[in-house]
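Shown here is one chain on its own, the form predicted alone, set out as structure tokens.
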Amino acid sequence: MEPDAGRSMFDTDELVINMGPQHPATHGVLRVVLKLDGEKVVDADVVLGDLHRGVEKLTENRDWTQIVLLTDRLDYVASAAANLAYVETVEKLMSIEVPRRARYVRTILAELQRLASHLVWLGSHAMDIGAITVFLYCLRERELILDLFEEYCGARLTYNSMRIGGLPQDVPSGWLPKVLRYCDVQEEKLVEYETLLTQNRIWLQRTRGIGAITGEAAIAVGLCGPSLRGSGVPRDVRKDEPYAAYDEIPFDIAIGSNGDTYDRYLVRLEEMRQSIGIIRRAVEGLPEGPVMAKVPRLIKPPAGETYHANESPKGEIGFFIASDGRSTSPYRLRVRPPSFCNLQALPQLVRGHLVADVIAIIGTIDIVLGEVDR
């Protein structure tokens, strides 16, 4: 028997496996190729393209108003955020002044959407790690938001809730008191979520120190939104480049310090509290007046190009549009989606962690593949 024969049977080689695109914890058709040394992740490669739908190309054959429907299908759990970012980009190119009342209502809708999106994130993230009860609680409160959207625009998922120049309609009679009642309920229920998770020892073990990234590294890799603010970087488009009515409504930016999965959880919870405060102030200060500017029936922006960004629940969502000045469709439209930009940090976040931690880290990024594979 050769001297090394007995030892070789215990040697291990790096193993390459696929996680997804069918894996339920990859939150859609995401394929991650993991290189493993036992249970430890040595490296990861994010493979995109399984869902690609060509939304950007489709916009070249739709008029400017019809494109609002396509933006609904990007981040389909935060449709109103994409609606708002797109119409404001066109308004910027056309130099349209949106009525003040419309800007306030847009702010209310955007923050309701932020809450709905964060509820989906929190419930699914907790369920990935094993806390099923939180998922049921979060969807319970999300239904209340969907009821409000349905009463406002007739839809519960893809809203088509904005128009170039303002809003499709004013708020229905009795809608604002319902919004305030929802805020009271949600504020109370946030305490329930925290009671179940924040000091839960299993939650702490699965999130503290997992997927940590410094502020400098987060900026370098292109993180945005709560994933960036969890690393202590106070970047928020609502503050830095105000839109809608955010320049008139005070609120605080939630930031973390450790840049790990636990801090990103705390940041989003605080963001939900801030959203409730923003909604209340917007409702209380809602001005009278029209909700639609005077816009030509046939929208044809002047020749030129522009970029405009909003703070969606997942981070900075921006639209670049180019107009030739002649067509009723964009010459070119490009989306800057936060899920796509945040996903490029995944290999850096998972290296050195266990396979089970990959699930928690994918959840903490909060991706929707609709805006990744546009």
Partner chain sequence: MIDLIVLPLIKIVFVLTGVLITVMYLVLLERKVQAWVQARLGPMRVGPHGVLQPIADVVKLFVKEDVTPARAEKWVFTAAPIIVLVPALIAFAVIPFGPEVNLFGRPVPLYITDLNVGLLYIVSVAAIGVYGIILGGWASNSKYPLLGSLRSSAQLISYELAVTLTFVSVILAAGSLSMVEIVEAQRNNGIWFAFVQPVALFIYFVGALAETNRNPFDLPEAESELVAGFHTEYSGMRFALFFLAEYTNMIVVSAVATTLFFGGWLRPFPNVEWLSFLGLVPPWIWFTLKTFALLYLFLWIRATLPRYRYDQLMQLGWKWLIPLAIANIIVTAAVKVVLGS
Second form
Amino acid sequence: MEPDAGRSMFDTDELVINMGPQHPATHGVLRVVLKLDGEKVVDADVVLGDLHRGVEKLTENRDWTQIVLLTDRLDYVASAAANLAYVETVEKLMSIEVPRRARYVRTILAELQRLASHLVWLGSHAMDIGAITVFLYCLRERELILDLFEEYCGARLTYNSMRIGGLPQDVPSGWLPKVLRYCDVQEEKLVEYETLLTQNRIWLQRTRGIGAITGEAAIAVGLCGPSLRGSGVPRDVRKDEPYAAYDEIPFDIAIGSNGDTYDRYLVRLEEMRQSIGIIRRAVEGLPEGPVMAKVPRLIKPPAGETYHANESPKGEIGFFIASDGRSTSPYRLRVRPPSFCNLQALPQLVRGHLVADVIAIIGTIDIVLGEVDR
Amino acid sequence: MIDLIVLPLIKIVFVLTGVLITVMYLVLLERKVQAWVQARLGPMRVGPHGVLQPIADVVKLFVKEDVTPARAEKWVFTAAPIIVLVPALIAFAVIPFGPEVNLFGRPVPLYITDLNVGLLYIVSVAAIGVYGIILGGWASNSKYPLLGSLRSSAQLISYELAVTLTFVSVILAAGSLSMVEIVEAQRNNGIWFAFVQPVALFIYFVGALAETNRNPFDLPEAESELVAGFHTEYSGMRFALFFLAEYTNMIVVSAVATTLFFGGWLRPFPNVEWLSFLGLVPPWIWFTLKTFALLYLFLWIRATLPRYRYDQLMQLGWKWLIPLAIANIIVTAAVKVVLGS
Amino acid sequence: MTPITPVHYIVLSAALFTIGVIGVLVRRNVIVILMSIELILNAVNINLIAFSRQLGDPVGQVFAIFIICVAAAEAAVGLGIILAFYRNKETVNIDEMSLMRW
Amino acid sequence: MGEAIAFYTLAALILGFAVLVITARNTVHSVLFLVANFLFVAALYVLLGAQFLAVIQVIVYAGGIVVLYLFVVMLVNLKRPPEAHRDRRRKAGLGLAFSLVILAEVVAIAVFGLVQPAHLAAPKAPLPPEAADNVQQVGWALYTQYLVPFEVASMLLLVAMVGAIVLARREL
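What's the form predicted in complex with the partner chain like, now that we've got the form predicted alone?
Up next: the whole complex, starting with the chain shown before.
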């Protein structure tokens, strides 16, 4: 009487349920078709496209500056990261040298954005597992970041905060001390979140060993960003192919060991600490000077194509751009969205786990549907 | 005639109104406590500090459209919320809010009735409530409710065992099944059973959390997994009945815990002479205070803890709580035999 | 109106018993048949308890407890068999349960 | 008088629900009627002064056994009820007639008892067991005189539990 592996002891019908697109835990309009044996997931199928807006196609009819605004709408909880990746790609294509001050401010903005994104991730992840309070705490601190962004560029969600060749404006006076004050607050509050979660027995039971993936498997399936580092692979675009000011600012890469949900949680928390450190050092070392390079009024990159990647909060966000050298808009623009690539690992991660774990795993790979569907 | 019919009727009306109003304000209290914990304000718009919010909620739920899914079992679908609510309400029949008092020159006990099997009565009505949950999920003819209801009923039945076993050790300590006599036994012993039976109290409290589907055991309605569990398809007044039942059950388990472990209506330290000024506070106020202290604990836990997974919950129930409860009974019985001889 | 005597309870119990027997004989759904058996056991219990009061002796109630116990065991095993059978034959029709093995 | 009203009402409800149990088309409805039936039987026990047993009836029957039935009915998700197809070999009418004969016989005996109520109608020990002592009495009898049967019953339950688990397993 050998109970066959992967199936429960009792004979039950296989049940197919649609998790989403209208489901409170799928972070938007993700639809996962789960095949269940009892409560155990036999197979999962991710159905995408409910939020498809044709961003890549739209870019072909916008001029190069307008596209920054479209990149805001990719990962709408981390739009500055996408802004940065896009403008750097165009700069690479046009070989524009960005002023040092602009690179530092970009780093500060990108790291603030990383903190904001990770706060949203931590909050919703914890709420999915049932700890509602953490969500509100996280959003409370994210509010501070949004205030900083608002003061910098006037927007609170879709910042449009970068320009090809630099930044739209220098930081407002008195802004940098506020950033530092925020860093102090955030450092304290991180301890508060950890008090609620890190040593909590229920949290440990819900996350340890859930959705574990080895480093090789993670690379094979194309995981990137913190989800990959959780499996112990020290891959970070900020270190490997430095951009902005990351080559001048020291920081550590957080890596996990087991590659489970808990490790990914720890990795992201450590990243938040590192981000605070990066922001502090960037503010201290902020050089004087202009924030905008000399770029022509009408941006028209030479014919050619290029790919450039950044480390967004979700992982490696890359832009491939082909320019024909004649028109004022790209011939083809293609985004390598980290959420999309990470989502591909979902079926592999959830197989054999229970329905409740699916929620935890969707939370742990940190997706934003705006970026997945584009 | 007055004693047989009129008085009980008046008491029933009083208790039911009281319970329903308490439930309404318990919901507000929950939202407020959650808000305080979570650094926000909670309801503030309806009345000063939102005190009229429950009334607005009730009005909203009354006028909302009551949707029945197209292929639902209509009668069962309608009956399910009632089957859940009624047992929750009739459990109050045996809960003693206070001792006998003199009202208009007539001794009136502050409980509806004192059954000689009072404690078992509570267990039995709780057992009936399970049906509403199973049937509600089944009748909705939808997958999430069905999953939710199967989970929920399995959870309720499992934890009912643990809870009932803790009752046994309390019964051993008190020597009676009557709720009133259990309170009296605590007066006679001069100590709350919370100190005599701390293990039973712990198991009871965990079990009570699970039986009322509260965090961290709120799996049946775990919104992030099963949308809303067994009442996903319910709306309007029928949903309100489920909601009402959940909060009524919270009050019931807190009131039972107060009675069994915290001396019911007795003032703290009932046998310490120099604290007798505490006796100036009417007994039913003590009862209410203790019950609300426990309810506060429920709300606090909800704001703090993540949710268990289903299999972990079952493991906790069967592998830890039930054996612990049985061990507790054995120890209690052994101690009683040793002390008795 | 005549006072309620044990005879009344016996008649009630007999009627309930008969309904149970009819259920067992007429229905073909095994689950309903098992439920009819529960009705029969209940009829017996009513009898036992009526006599227990009549004779002022709790033994009738003790036996009723044993019967409830047996009913619980019967339900558990019976339903287990039904589940096992259903899994193999996809039916709960008693007429198709004529095989001793499958 | 009060007892008579209560008895006749309860009897009517018990029999009515019993009939519904065996006639309902939908098995889930059957189970529901069975619960109602058990609850009224419990009420009848209260009328008979057996409060403990009434509560046990509700806890064990309504709270345990019938929930088990409900689970099985839901697991055995029938597309087509067994009654849907007729089987000519079945002689349901014969069963019905047979049952009615049993009923007539038992009622005849009972009514005969009514006519000659000397030993039955007049209670030998007229006092119903005192309400407050019911639990104690039953417990005392159960744990002294009937201790061995009690233990046997618990063994029976254990065996049934193991048996049910084995039967419900995927592979026999």
